[in-house]
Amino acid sequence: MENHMRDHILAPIVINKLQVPNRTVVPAMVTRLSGEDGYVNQAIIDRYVSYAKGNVGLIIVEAMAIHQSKSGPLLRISDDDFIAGHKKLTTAIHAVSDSKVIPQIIHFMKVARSGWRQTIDMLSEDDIRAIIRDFGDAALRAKEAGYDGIELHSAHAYTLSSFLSRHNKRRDRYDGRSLEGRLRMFGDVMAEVRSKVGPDFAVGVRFLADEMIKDGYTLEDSRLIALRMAQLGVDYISLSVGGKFEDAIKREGLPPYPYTGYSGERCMPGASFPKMPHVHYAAAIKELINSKGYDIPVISVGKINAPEDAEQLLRDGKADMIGMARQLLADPNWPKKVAMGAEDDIVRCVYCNVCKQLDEKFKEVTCFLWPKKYLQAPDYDPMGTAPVWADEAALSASYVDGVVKLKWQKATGEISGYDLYRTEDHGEVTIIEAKKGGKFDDKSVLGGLTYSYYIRAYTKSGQNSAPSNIIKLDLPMEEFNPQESVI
């Protein structure tokens, strides 16, 4: 693969005056490496040096509280004691490459095993005057510590976006009802940071796109938010959607966890949704605020994981960067191999969830793809061996009662695992699983169309084998007897 046909996500970009080496992103994404104090543990630091040796442009650090208030193993910033370990972690990030690192910094309210929920129209004017200020003093102290910017956490079941949702029950100066009213939450705090950190210093946002929630607001509404976000003067927009408490599913003698109803589903949407299924909102977003004169670079997210993808929503203008925290968690040197030709070699996100899973349980969030027991992902060796298959027909398939059954034999040399890929009446090739064994089965055929598969071993390093033998399927279609009773 040619440099030279990938070099708008290639290319670097500035955000304020940070000059990012490239147009990829890692967005925040919870780790649960860290311990119950929220100190950054060497953990932590492993996890974003491996982004940063596979030359991801833009770095956000997970999450990470500017107030006192317990969450389990999430990162704090909420006092100066803080300062020194995310020293630590800047230090290391930069050391490595030029990479840029911003935290991701949050005010969470309170929820109880009972189901109970704080909510803003509890708070006092005495308690946002803190949350205000808290965060222009987190904003401070990553300034102080060595990173590149901030981004202010206004996305999901949190406050700031709670200001922001339509779900919004106050009736005050920041009064639910109206637009203005839910953003002066935001415009209040963007103040306070820009006091504290200077007019140079990066300030990002994320914020939903969609809450994809009864009621909540949707993309005609997240324009204008974008909007008046860049006409405040945040200096690049990240988006994404859902992940609300208003459809969590109620889990016995746990808290309420945003992310299990519909909306953290579209959250992170899994293997069953196409490719992409957000890219519009990011491409709606940018082309109004170009055309009210801001130039602020938009990040589109949610299962880009192609490299011809994301290069083509950069030329087409549909977006400014290119998120992928699930895929750069699966191969953080999707950038490095990408600019190195080697995009064979890039270990692809199957969009299992498995991460998800983990994150939900305050498991340490790790990649089904890497090897067992493996707590970070593996390093990438440009001179590795790729498996090889033994047999010219290792492939075998049948069709029973409406799932195909796929069979192989081992390849030989150091597995990881083997991609699964699929054609569907020979339309386009897509990676349908990804096994760590040898059979899968396939339940979302359909009879009457015409299947074809393949398989590659790849290692830990990513190298894969060559395709197996391809084995086509034409499924008869089910014959159904008017007369016959499904009883």
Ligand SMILES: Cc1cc2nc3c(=O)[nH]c(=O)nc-3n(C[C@H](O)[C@H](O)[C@H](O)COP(=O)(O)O)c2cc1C
Given for the second form:
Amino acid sequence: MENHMRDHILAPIVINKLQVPNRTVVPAMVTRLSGEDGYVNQAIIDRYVSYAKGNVGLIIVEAMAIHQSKSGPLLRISDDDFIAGHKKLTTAIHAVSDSKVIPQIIHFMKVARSGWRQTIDMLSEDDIRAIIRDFGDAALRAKEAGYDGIELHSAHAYTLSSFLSRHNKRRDRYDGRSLEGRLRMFGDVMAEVRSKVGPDFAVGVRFLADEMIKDGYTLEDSRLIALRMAQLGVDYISLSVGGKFEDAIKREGLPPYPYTGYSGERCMPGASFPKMPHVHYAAAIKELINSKGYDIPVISVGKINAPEDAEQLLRDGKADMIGMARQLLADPNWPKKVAMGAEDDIVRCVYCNVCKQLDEKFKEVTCFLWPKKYLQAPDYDPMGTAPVWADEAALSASYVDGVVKLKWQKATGEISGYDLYRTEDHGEVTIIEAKKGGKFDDKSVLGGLTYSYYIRAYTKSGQNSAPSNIIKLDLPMEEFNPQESVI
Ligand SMILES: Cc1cc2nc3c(=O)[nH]c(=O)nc-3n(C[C@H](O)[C@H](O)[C@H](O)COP(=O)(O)O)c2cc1C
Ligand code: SF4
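Switching from the form predicted alone: structure of the form predicted in complex with the named molecule?
All chains and molecules follow, beginning with the one already shown.
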């Protein structure tokens, strides 16, 4: 059954010659499911088929290396030997849905446990020629493997992004002191890739709308970078922010990792950030390139997960497609549930970043909301039974020392966890946390305001119980007495 209230998110879109069935995108997310050998295995196939079964419009397969360099468990497309595995993956995806699937292809520099890292100013002209050639070869392999296009990884801490960066220290054709100089490497790569795959194969790019580091570039440059990419013939633009080495936290005996500093936090904004902190980037970039006559899709990303928000962004023309990385990891059936009018069954990501931590430790990336030991998201059973509350007053709360302490009695049924809903001063209802057990301390409350809480138990398939009893608390303002303060 079609849901007409969501006609923007469910509308098809064309990318080059590709018919993408709807506006949802799962952006690249490293899974750490491949072995160190970099081959596609069954766990990788299962992960991406789950997005296809959930009717995600565009599936971007995690960053895969185009060169031989060592780097823990990471997919590879650096040799013809890898093509057969990728072919299996694309065949499996195309067999279950009309989702389109595109790999993100990446070149990265060397890093060492000592903290040393190679930077682009160390590359010789031969090295640069090899990188350009490797991108072209990998793109052609992707085409041979049955992918619907490729995405050039020009974001975060990696090689192409480092050329675009204001921290680019080269002083030659790729001179970091001018925007044109910083853009030249991307132009060279794009020309090589096009010459290999032809004009009709979708070539997208992911790059940073803001480097989120001191002396890095911001929207002032990224609007022009986007325009140049459009002029160079990219077929879509997927935005990200941050994720740089420059502010990475040094960890003894471990190679530098670009998601440990503040820019890394901005890249995958956690629960402490407001929702949708980066949507203005896509809106500004889309406005500029559209005004210059380019109508390639712009993908917005970053803590977007409510269907009504996604729909509104598209309706307002602030983006052409909606990227949801962690939300679709949590529940790959999001698009299917929206199309069925079963939005209440969506398992909502709470941005706890457990998945990010797993990636950081090179462990298989799973979601905290899935039942324990699950390697993949549970299937959706539309007929599943919702849990019920045995106790009418299941939820209780107390306010102690600036903290609201919530406790609840278990619901009955096949429970996967509990979502905690809160309103602040009668405002919007938000899910502030998901818990497996029966208590939670809310430490982000302000005295003098009114808070209401309720919880809902959910099953692994996403069915929710009715809301528990509602607890309303008028929090007192603390009294401040200079005599009692500790100085
Ligand atoms: C576990 C994990 C792995 C990621 N791997 C990649 C990657 O391979 N390439 C990439 O461009 N972004 C990667 N990202 C960033 C996401 O694509 C996305 O931009 C980010 O999570 C913000 O979107 P969200 O709020 O919808 O999750 C990764 C994010 C996570 C959580
Ligand atoms: S682990 Fe946390 S942040 Fe990651 S997808 Fe699951 S709920 Fe979202």
